[in-house]
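In structure tokens, one chain follows: the form predicted alone.
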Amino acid sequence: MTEVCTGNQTTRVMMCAPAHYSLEYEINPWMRLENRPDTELAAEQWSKLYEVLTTEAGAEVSLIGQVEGCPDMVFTANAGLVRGEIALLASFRHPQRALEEPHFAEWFSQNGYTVYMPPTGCRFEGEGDALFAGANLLAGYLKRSDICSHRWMAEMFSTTVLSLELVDDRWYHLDTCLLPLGDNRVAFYPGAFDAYAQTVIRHHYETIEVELDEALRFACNAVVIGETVVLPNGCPHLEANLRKLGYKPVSVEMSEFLKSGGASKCLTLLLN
């Protein structure tokens, strides 16, 4: 998600409690059932989370209900991707994520948005794979959205969509391995990508590279609000770089959260 205060605007993010938060199935590298996530820990992380976004980063949460039966429901930057008053929702590629669908679409209709669908049979996981930078939104495919959603997401929003292949399953969306940083800024881990896809990024971007043991930290994982950068702890090296650039920097403990393979963006969903 790429989440930037313009003037007096206060920005709006969707977040779920993690109130039947578990790992209950293995869909990702990261999941593993004999490393279950400590539940209450969680909740502590969740709320230090929202903490910070609300009061150091000045966001407006709007909070759904977590369902019960649907564990990964708290990562909401998968639930859709957003502009103005139009939703366009998942079409989730794993069964045991499919069952949050109803849930958010009822969300988005009850709260005043125009929902949309994919095309039938097209697998799209919203802000996972799905950034907006400038005038362009990033949109990544193989491991979890197909490419026909960017089709979809040029015409529903009328806007360039540039298609970027993930490589490597433990950066299984876009948002786990890419951090837009304002219009023309994005910090990345290269080795998430094809070798096409890392030049049309250079090439439209100034990047930030970010370094192995950090991206295996889920370094890119992070809510961006104005200067604000909200990212997981023990990412030193990005932090330092975002400082040079004038970025305030704030780390957050997400442990239980990587067990599932998310972090701080995986658990918000920008909705202005």
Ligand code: ARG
Given for the second form:
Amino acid sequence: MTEVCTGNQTTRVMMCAPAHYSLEYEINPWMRLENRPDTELAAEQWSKLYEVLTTEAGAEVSLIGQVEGCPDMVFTANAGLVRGEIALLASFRHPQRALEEPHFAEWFSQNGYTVYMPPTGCRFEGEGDALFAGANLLAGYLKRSDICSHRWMAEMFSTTVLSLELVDDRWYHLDTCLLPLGDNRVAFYPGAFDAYAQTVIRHHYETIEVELDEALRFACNAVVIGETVVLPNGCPHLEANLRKLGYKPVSVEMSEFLKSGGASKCLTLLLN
Ligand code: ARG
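Switch from the form predicted alone to the form predicted in complex with the ligand and give that structure.
Every chain and every other molecule in the complex is listed next, the one we just looked at coming first.
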């Protein structure tokens, strides 16, 4: 097996327990007011994910408290993009989620990060649309984040950004359709990208293609810690492909978060 280990460094993530999680508005095609999450079940699914990440995967989890009136704050992947001591804060496309920004900003500064805001008028939804993969930062745009955020990230982190256009509303964030799996490999659902983005991805990485039915179950929305891949259940093909390559897939039930258009990855923000 190659390149799936991150070394001895403990992976640190930020999560938000679903104390006030609910579905109060529709801002992506998955969200329907008449299909609200069962909050008790959501709490159980979140706790299970927390347990898998901390015990099986050995991650260190920092928590932010959920603020009432911010029902999507559990999706901490969207809080920003963190590298070293720097946190690039999100600027959400939808006003309902913009309410989360000051709370995430406060958490970042209280936890020792220097917080930077995106250029005025430039929408940026954090790790939802920006994923480090090998030497590059892969960045999605059009649905939520604006392409102006790509230049900003490139400058702030002195990194190469590969801009990837998202073309299907169902995969509105990059982390819903692309999964970095160590230095040189990604899993992705081609149908979520325009033809040029597909070419870029295949040019830079060894790829695992995810099929439509599993992409619809958010197969790509997985947390990768060393060789452990914590993905939503019901994605046997991706699991089999991962196993063949030496990864250890662990599936978790995410039904109540899928109703809001999120799964395991959306519920975590990488801190290192
Ligand atoms: N309901 C949330 C939204 O539409 C879900 C966010 C999912 N987060 C993610 N990183 N894909 O904004």
